[in-house]
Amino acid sequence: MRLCRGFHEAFSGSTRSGHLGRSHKTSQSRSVRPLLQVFELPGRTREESGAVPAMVGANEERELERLEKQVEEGGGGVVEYLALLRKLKQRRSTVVATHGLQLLNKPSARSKLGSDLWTVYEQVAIACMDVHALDAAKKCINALDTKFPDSMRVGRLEGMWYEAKGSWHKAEKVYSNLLTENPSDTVLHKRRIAMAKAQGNMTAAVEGLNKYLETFMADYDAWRELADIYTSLLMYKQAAFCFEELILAHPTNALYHLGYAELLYTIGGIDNLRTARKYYSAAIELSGGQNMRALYGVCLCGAAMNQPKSRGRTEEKESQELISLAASVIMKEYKEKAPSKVGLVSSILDKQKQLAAA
């Protein structure tokens, strides 16, 4: 707690610096990241698609690992495992596809699922698309279609199946027809954006997200997705605007402060570096002093701001004090968790201190 107060006192008002204005608000900025899961592409695992998994507690993670091991060893518990995955919004597609199909292929096991049967069919269908077992996925979708004809939810699965198959035109046709019936279906809009990304058409993805956010401005996963796309296109100012929206909505989220600080550091310039340092400090404070990326960021900003003509003695003293504070925390963490790297880290931090004091 003392560490956090130190960063807060060094740069008070770091989350209210006045930099959250609308200076980057352009026609392009009103564009749109799972849960970013909806932006994932069928036929790819969560790790491959770069999606961020839902937050899972330590106890839940242990229970999930225990059930997965039990299932893999043939000890049963498949139904409980699938239910826990749904609750935690996890995929584990390979395991789900393998053992979920085995479950559904046994009439006696299906009969015990009760009302969860169709939820399991949907879960297994998505898992099969992730691992590109398209024939098995199609059987699951057909079973759902037979039970729920003309269902929007089943229609989305059909579109995702065409996506996984690479039949973009057919998938687009399915989504367009469904949107005609329900223009406010956010999942369908996001699936179209995912298709544009899958085809490498980032311009269409940005335009789609811009249009989407004109209607669904409170979708903060979409703002994060847009920030990621802008960053990949090297459009850092537009990406920074997206993070400003995220920080305004979630001022206590350390990751948003960190992302914004990294963008400002990348853009460069003495003013942006000063602001980046404030947001790195805010990320440190909000994370209880445990965010290593933000701690390194403070050191990097201090070194990059080595412009004597642009700073006074007071600022220089504050910069050196903050760098020393951040460096001491970094060294403490490495001594406790990675002592073999202490020498390397020490030399890097010493270099940053020298640049800041030059």
Second form
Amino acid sequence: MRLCRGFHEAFSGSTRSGHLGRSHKTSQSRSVRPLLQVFELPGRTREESGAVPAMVGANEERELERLEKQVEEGGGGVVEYLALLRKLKQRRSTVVATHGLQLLNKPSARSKLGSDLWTVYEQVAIACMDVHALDAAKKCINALDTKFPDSMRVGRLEGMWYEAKGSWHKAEKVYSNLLTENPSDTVLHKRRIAMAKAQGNMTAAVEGLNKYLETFMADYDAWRELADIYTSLLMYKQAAFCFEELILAHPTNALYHLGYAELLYTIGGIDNLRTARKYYSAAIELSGGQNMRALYGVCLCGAAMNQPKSRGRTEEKESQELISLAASVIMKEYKEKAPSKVGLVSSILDKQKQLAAA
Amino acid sequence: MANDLVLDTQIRDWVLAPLSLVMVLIGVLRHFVSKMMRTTPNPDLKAVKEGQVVLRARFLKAGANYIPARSFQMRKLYYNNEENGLLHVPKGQGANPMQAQMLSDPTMAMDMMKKNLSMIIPQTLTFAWVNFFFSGFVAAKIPFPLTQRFRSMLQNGIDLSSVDVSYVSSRSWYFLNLFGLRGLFSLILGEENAIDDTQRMMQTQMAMQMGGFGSDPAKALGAEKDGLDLVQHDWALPKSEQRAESVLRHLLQT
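Instead of the form predicted on its own shown above, give the structure for the form predicted in complex with its partner chain, please.
The next block holds the full complex; its first chain is the one shown before.
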């Protein structure tokens, strides 16, 4: 599932170094991704930085790509690039770590940053943790710590550093200390949940998320995360509940409709299949027929609904037209984008059509 | 005749200019002092939860038609049931949350006192200082005539009815500076400076009118509950298949 990544990365971003190279690559290949920023700037309200995922406009995306290229080629503009990343809440750790560190090592560049210096330190520290450059990250954190000795945000960074190192107990201690001081800090709660997840302790993660959602029940990124974890634990009904919440909050997001439909399809049973088909249709409608998964889903639902097990109870006449339309749109897309696979796809679709019509 | 009154340039150099300068400096100082004393408000979990419940209920109300009927009924019950629903407020609770909060939370009173102190102390001191050193000066003349009614505003501290109203006494100059420098402060200190007392007072008054600090959580919950009770569930999805068909047909034609 494509959508869940954003939260994921924000959640498990700095826990382990291994998978982070990948996360960087995926971030490049995706044009739009919601990303819950784990770090809030001090002046910002929660609404701005937390609850609503940041969407990247096409223009800003282009600007970002341009700046990234320029930075990679050593053409300067690092400061602007870092600022744009912060603004768009993107996290391109490899680039940020290399060039940000170079920037911070130059005293002249440092003094030019002015009051942005500390935000850059934070950004680079997180990026360093992402690429497992723990020593460099520690240096950044120390610099921040001397400047802001009692800061919540710096404390958080320290916790993340222990996390990145894998010293779960120390990280846990840091987080719970900070939480007693400020129990309404959502980021801290999320880090603890992410920690449980990183250790593979899914039940603890679920417990933590449920407890978190009891209080912060309008945090829809957390609902998304919970849906993911439930799905991975094969608890589809619970996951479906989470998706219902997501649909309620964002009724026009095709991906949530799609996710809900997929869960219903997986649960099975004629009623669920029928509902699943409706949600697949909604996803098609909302995505303008561009979403392949939704198209395939409609076909699959048609095939599954007509299987002998469930056929006895099909009272209403299921419209075959939607299925054939979806199939022809799929074929059309394949002919345009991947002609070599047309044969394979058409045979699959034919088989499904036979099943549906049988 | 009023025109005969000639103001000494010494008055300009030793009264008018220093007074304005001191007012500006004090304003800047106050800004930084109050910035230093400010503590970030720490919202308590219960208030956060109530806000979030309201938000979620609002989403349910708005998006009710996008989830199956069963899911909607389930949620409605969860929010609205009379025993332990999320939106249900037990009677007698939350009668005056503001006062209760004030009593239970000394930091709130502390905060208010800090704000007030940073506002009142410098004002009293500067007023005393102005009164002591500069009382009785005619400090400036405004270049246009004014009616008698402005006398109390511009000639505070001078009890002479024969002086033309366009002359400004030093104490009045102090007041003019006190209230008139806000624009300058927002220019040099940024928009959110501590000087904007009047604005803040307006805000707190507004909040008071709306009930307690910000809003009365019990009332907001009750309103959401009533709203949710009124929602008729009408599942929007059955028609989606036809719409999807038309979308796909359109796609195939182009």
